[in-house]
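There is one chain below, alone, in structure tokens, taken in the form predicted on its own.
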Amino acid sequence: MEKLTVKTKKRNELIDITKPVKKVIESLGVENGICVLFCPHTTASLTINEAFDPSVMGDIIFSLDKISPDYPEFRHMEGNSDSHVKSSLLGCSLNLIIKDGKIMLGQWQGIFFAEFDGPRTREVFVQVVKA
């Protein structure tokens, strides 16, 4: 198992982690298998989406803010309930297929770490299983 460190700069942001994930797979020399990514944080998550146009990331953050704004009625004492909801909506893990040494992503897809309670230093665990 490998660990990626992600440093976030904003309360809400999506950070492209495709290149570091690819580097882990390359360093392990896995030709075919599964790569599991796990985010061990309750106010952050992982997602796959378009990596070509950066405005898509802003649109995702905008939409999640509309779905779960910071309601004054939230009871969680830390004041970050909206962050917990957003994290739950996207999820904490991804399973990626590795074929011929490459992650099977679509032409425009990238892997993103989603921060909802930053800025912080976060971790993503990477487990690669050979087929």
The other form holds:
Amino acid sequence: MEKLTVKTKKRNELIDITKPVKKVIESLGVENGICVLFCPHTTASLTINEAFDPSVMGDIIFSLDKISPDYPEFRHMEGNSDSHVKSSLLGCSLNLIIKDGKIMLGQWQGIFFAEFDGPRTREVFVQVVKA
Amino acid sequence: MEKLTVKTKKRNELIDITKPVKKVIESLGVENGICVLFCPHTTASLTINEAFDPSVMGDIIFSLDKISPDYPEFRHMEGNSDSHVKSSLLGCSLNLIIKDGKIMLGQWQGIFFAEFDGPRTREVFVQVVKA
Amino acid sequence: MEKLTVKTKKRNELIDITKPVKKVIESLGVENGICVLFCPHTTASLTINEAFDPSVMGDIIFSLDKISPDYPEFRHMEGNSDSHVKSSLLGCSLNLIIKDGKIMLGQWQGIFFAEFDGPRTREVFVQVVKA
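Now show me the form predicted in complex with another copy of the chain, since the one above was the form predicted on its own.
Now the full complex is given, and it begins with the chain already shown.
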């Protein structure tokens, strides 16, 4: 298992980690298989979406704030229940397919670390299994 | 790795792909293992839900339109930011378990391609790993 | 493939299944690999979130009820379309990484069975693949 470190700068932020993820996976020399990316945090997620136009990331963050606002009824005392909800909505693991030594992403897809309670220093776990 | 092609007909649509997915996986002759389905698009998803009553699919699409409306504040110029949000909410990969050569779905479950910016011709990638 | 049984007591409930999941996986004696947890139900999910303060689980359930209410426009006659929507939002499968015979969860993470149409007796499927 490999680890990546991600430093986030804002409370809510999508950070493109496609390049470091590709570098780690391709260094393992697996020709065909699958990869699991795992986020070991409860106020963050991993997601795949458009990596070309940064306004897409901004629009996703905007919409997630509408979907999961900070309700006055929340009982958790840390003021980040909205972040926990977002974490479960987007999920903390991702699957990638490896073919001919490369990650099979679509033309516009990038892999994003989704921070919902930053800024923090975060980790991503990477495990690869051969087909 | 195998590929399926899905032709969608509406902007928002859930298409049952259980049969072609089963056919591809079962043709690979793996007795026990796991399967990753991957959608290489940023305005579509893969999801598992009830395949018996089609009104469930309609209700899911109705509710997703309420959850992720087309906000006037969106900055992405293509008019499909709501589709990108839906794609991250439902996710672009799925895991299936293979046991005795068959996919272990529940009684009411079907596998759906979720189109959020159709009509388009889409692909689904399939990778199987033996246990 | 292994199976766990979960008995739920409420309509909406997050039940911590971390201990039984760990027990099953660690009994299989796999040193390094990945695990797929699969929920074979269409009105329930699996999710990973904070297992320390139970108020987080309550806040997640509260927020999901706001995100997916019971709309009068729903056509499915069983009165649980909101549950089907929640199931697709949180998803029915999870990935875990196994390293040195242990599941690699973060410090605050627990694995939860998310019931959205209980009380019922539910199952979770567990499949492990070696790295």
